[in-house]
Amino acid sequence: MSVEKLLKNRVSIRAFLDKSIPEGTLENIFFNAQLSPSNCNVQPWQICVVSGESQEALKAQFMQTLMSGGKPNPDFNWLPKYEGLHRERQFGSANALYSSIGVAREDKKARQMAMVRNWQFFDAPYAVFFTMDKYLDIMGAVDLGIYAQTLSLLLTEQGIGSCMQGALGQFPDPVRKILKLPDDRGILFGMSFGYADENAAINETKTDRATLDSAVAFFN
């Protein structure tokens, strides 16, 4: 398939089958990702991936900490609130999202539980934590949004959907706990994945794309 179909079919999924992805598939695929460019080669994304227990442990101490009405407190920068025409694209996803599974805008308590399934992978059985030394900061993570989309789309020819999710960098504390992950090492963002379920309404979900002319200048 050429990347130009796989950009095409590439969606975010957010419901997911109950199956294993052959451990060979798996490992290859993050073989293949490590072909991601890195600035000056420096290839700072150290990559945690989880299943099974470690990730059943993530969910119950994610569920605990926001029950308990924990704060977000993200190694990296996650202050800047959208503005303008960022923000007008914030809400149309956000409506896209809520409107596939009949959720009203007035219905708060319905959007905030869809909110905490990011902290339950949408029930994936695998996820995958995007880590870096902290003092890397910017740069480093530019590197590991190359790193992702690589790894996105590698997914994508495989048959295997997935969900970006900066949701699982807002509370890096239990994650560096179960992990076992140093004190110097940031949680940036995660991806949940796995083979989607196709018959879930939220997979039905479509934003749309910003014009060329409005995206892209070209200087001769």
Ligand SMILES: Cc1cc2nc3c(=O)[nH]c(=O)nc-3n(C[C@H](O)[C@H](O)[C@H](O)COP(=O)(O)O)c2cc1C
Second form
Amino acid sequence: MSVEKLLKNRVSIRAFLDKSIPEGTLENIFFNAQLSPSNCNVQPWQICVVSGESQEALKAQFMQTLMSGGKPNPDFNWLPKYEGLHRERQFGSANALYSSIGVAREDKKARQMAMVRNWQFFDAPYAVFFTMDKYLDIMGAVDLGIYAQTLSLLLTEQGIGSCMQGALGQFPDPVRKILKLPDDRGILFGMSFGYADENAAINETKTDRATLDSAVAFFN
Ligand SMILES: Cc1cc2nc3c(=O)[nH]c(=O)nc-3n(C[C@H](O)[C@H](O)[C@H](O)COP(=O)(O)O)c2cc1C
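With the form predicted alone already on screen, would you show the form predicted together with this ligand?
Let's see the whole complex now, leading with the same chain.
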């Protein structure tokens, strides 16, 4: 599949089938994702792929944290308050998501419940945590973002759906605890993935993009 086709096919998937990915396919995807470029080729990504018991344990720990009123404490500066046009686009994507599942804007409870699905990995059978040494900060974040997009396109090529999730970096302590990661390891964000449930309304969410001339300037 051409890169253009992959880009057009990839959309965020938030409902999955309970279906395993063949081990060889999974390994090959992550093998190829290693080809991602990084600043000075430092390859700062430390990728944790979770499924089965470790994923269940994480889900339970996230739920416990949420139920006990735990507040997000991301390792990195990930509590942006978007402004102006960015804020409008943020609302636009939230509205697209909630209207696909028939949740009204004023129905705060239903929106919160939909948000909680993030920490249940949308019932995806696999998830990834994109982690790196904390000291790397923005230098590493750039590289991890590039890695994540590479991964999402490799998954798309294999007919596997995914959703990147800043939400998965909001409660890093349970992740470090359950995956036995050192204290100096930061959890930047994550991604749930698996075969898409083609019948799920939430997977019909459509987002748009700004026009070329509002995003790109060509200088001669
Ligand atoms: C870095 C990053 C973090 C994201 N975090 C979340 C998230 O926590 N939960 C979620 O449902 N979607 C999340 N998304 C998905 C975006 O909402 C989605 O990519 C955007 O609305 C465009 O839609 P599309 O992916 O279908 O093209 C995230 C995407 C990116 C790139």
